[in-house]
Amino acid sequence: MSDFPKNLIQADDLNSEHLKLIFDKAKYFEDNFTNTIQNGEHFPDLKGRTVALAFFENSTRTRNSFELAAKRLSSDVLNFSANQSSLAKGESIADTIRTIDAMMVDIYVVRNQYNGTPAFIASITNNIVVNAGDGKHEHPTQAILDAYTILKHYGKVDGLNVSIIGDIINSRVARSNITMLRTLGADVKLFGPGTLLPRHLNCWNAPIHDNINDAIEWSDVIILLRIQNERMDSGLLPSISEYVKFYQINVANFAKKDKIILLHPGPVNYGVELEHNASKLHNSMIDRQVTNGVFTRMAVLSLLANR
């Protein structure tokens, strides 16, 4: 535990041993959930600690997941919204963090639309900082819950084939998953429109599939990414119908293979990257990802606080 990082800013802050600790801790919380939380008790890991949810960008799954995780660990939770703070009056992030520091906060969970904000906050506070998504940079706890979901289904991550499909270049989820899945020994390939792939593919050294059927045939796991509507308006994609034709996961193509699972970080644009009926198939893990997100974030908070 002594070498567990103080902060979690990006996926490569964690090695395979760190990830094993997280997965084992998450399983402990999951296995003991019924006898603890549902009996009106809480895990004591963060008793006497305060977690500040510093969300400068809108979020549903990540924010609620971290709030539940902190409360189930007996923490006090400070909810911070940028549009309801002095930031809206021109106060700097540095001054805001100094103010919250003075309130004796112990852990910051930070989500921001600009790359590098969690790292900047970590540089000006002595408290723990967890990146809950920054710009197009990274989203390490999403990669953790994705890997945990894969591990629970297959019993391993090492040696599996994982395809990430969709808007790769703008995705912080893709960046964190590429790093973390490789740390755990998975092979990763990408697939998406050329305008939404990295301009210099060798920067990630990730092969590209030729078509959606090849991606499904090769993969044990598909991580599907949201296509943002502004990509259509900006000319990066010709039309929704074109995207659906060449890149959508649907019942017709996905149900052809039994040994494969589907993940999506949400929110899903049904009818674009994913046909709604395909999300109801037995090998869709989307709802399980949400459940696993609470347990893995409990594990991250507990291990960071008690390193």
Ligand code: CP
Given for the second form:
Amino acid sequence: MSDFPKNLIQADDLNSEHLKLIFDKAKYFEDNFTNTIQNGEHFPDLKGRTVALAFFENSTRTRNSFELAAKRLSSDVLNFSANQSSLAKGESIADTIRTIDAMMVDIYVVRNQYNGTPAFIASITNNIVVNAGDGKHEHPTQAILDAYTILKHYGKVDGLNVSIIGDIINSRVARSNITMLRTLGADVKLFGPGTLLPRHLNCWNAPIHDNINDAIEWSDVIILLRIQNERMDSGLLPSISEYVKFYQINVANFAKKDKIILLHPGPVNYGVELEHNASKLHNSMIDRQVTNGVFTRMAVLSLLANR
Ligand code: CP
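Okay, that's the form predicted on its own, but what's the structure of the form predicted together with the named molecule?
Below, the chain from earlier opens the complete complex, with every other chain and molecule after it.
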């Protein structure tokens, strides 16, 4: 396992063999959850280690799942909140990391609103760095938990048709998923308004669906993205009602097909990209993604720390 990367910054840090190791390890933690965690015990993988959760941007799923993952692996956890730190007094990120390094942590899990912050932190510390979402760049552990969710449902990812729908231009989840799903052999198509598709689309060589019904008909998996108002430049989405009419997944269009699953990284804008009742259909994986997020992040932390 010596070629397992030291840091996880972006999806192409991992090849298909690394991903298989992660999925096998996640399954081990899932299969042994009852006889270990629910029996009042912890897995020993990170015993004696300290994980620093350095979140410079809000998060519910990623932050809490990394905290649970670290604790279930016997790690100490240092919760670092940017807005309650000396960053608010003007201290730099470099000095902040130097200070936390001096407290002898082992792993940084970093979320930041700016592209490249986890890579920058990896360049100034000897500790392990995991990207928990940076700006519009990447969110590799989201792609891992999405792929694990697909794998558990279909028993494979290779050969499946996956459509990523919505606000692709602002989405770090889309970037990580396109790379990782292709590494695993899936065929990926995109769909969204022209203003929410990136200009460098041709570099990805990803075909675009003509309409939402074609996307549903072609797909084994739909990954629906949140409209990211906080990252919207301006004027990219002139009308929510037009968006709903042409791009929303709802019971009327989604329930037409049986062999398909729906993923969404959350948080969901109900009534915009997704109708609330559609999220309750039997083939909506949204809650299972959250559950799988803990097991896959346990696997990532364990493999990075014990390479
Ligand atoms: N999917 C995701 O990154 O959600 P959070 O912002 O709640 O962590």
